[in-house]
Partner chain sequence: MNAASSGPRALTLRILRSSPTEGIAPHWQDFHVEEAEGMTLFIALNEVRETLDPALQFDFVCRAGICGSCGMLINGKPGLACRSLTRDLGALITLAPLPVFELIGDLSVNTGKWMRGTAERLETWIHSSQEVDLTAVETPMEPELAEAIYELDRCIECGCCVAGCGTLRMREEFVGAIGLNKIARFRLDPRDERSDDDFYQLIGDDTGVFGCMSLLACHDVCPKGLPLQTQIAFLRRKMAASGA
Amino acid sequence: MDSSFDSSGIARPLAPVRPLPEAAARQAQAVPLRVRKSRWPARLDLLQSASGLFLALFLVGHMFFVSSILISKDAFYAVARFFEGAYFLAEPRPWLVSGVVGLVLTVFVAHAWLAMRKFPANFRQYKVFAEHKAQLRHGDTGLWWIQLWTGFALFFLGTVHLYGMLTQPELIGPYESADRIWTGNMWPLYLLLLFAVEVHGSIGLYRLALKWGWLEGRDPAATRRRLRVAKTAFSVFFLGLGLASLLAYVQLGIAHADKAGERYVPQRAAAVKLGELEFAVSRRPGG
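Requested chain, on its own and in the form predicted together with the partner chain:
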């Protein structure tokens, strides 16, 4: 009589285990120690810093060029035409300005995208950082918070300005800019933009130096103190220069309001012609 043990089939000899195919067996044995980590975090970090540095240096040049209005209307006119290639081409080419603005806009958007990686990603992170900052009362932690908000403001303020310059490069000139600022009601935006960009830029350069250990010297603590002074000086100088320039444009805009839209013609060009160079400088695109 069969026992229940036998009838259950357990007592039957086990079927031989089929070996894994050779390739699969090899794969099962070869356990990789580590998957190679992506190189992109390094590249993105470098790109964030490089784009920030480019924009900060551009900002410095831009502020000096724009402030040439403080010298004279003709000085600013000459600077504007210079960037249209008036001194080395047969006639001014405003699309050259569009090209430069397009490059700056591209770097600007790339920098914003890269910097967004560091923003608080949700309300919990935002709340934790805000509370931490308030509790710690630490200078550089507070600076980052300022940089965060000025950066956020620049998303909008900077884009409006850059888009205007991209699409209407020929309207950069003493009367044209002044009319845009006053009659075109752009002065509130430029005022906010000035504060946001100068503060953001100065903190950004300061942080960049600390982040990569530039200018550390033999006493990094002393260097950091000096960098903080330089950061403040940068902000104060360019804010002062920017405010003075903006005020000059506003005054010019008010004075020119009843003739808004009129293009500027340099006084010297109207009076005398000094050969081909002066002719080229005085010619207006689309004028």
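For comparison with the form predicted together with the partner chain, please write out the form predicted alone.
What follows is just the one chain, with no partners and no other molecules.
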């Protein structure tokens, strides 16, 4: 029998080794198979990127559409009626605009929900990340932090704007939009929305390009620098264009404040109506 010696040098028999239970023994002897990881996190990440790219491209088109007021009131009126189908249907259909806005609003909410997966879930996680960011002092981490807060602001500011366009698509025009911005006191909201959406969008496109390797060159550091320059140029250009457009609407709203609620009639259409009126007057009985 096996024995062991204690401190006194006296041999003592070893305690018998108890065998493992049969189930535990089989589990210990079994070689673990390859664990298959879920693909859903990657799929959701891809959907977040795709929805963000869609919204960024819509933002670019929307900004050029809105800034047509800088050309003339007639130019903005023509663009607004184009999206209502006035040039290829018998008459304008404002519900077409509501359909497009409804699609954008759906993608907007879905993108916000997908992005919330990466937000700090509680104050403890927020504190840990804030400390980590302060110690790391990494530029792209700081940009993600800015994107988080601008996205949080957009969830409220953007929803208000989209809801108004969804429910009142017929009130898109030079006078109508200017009255909403100035007489309706919406200009503070649009000013905050402009900064939030342009900063959020430029950072989002920059991070998408880094994440998926767009415009990637041989030197990653040089590629990152070029993308940062492009991000800054994007923000400066569209912020300048947005501020100039908002100022034009404010000035038009101030000038039109005493006639708030009046619909805009293009100069050409007004001339036609005036000609019809003159013709009708000249044909009056006894005229």
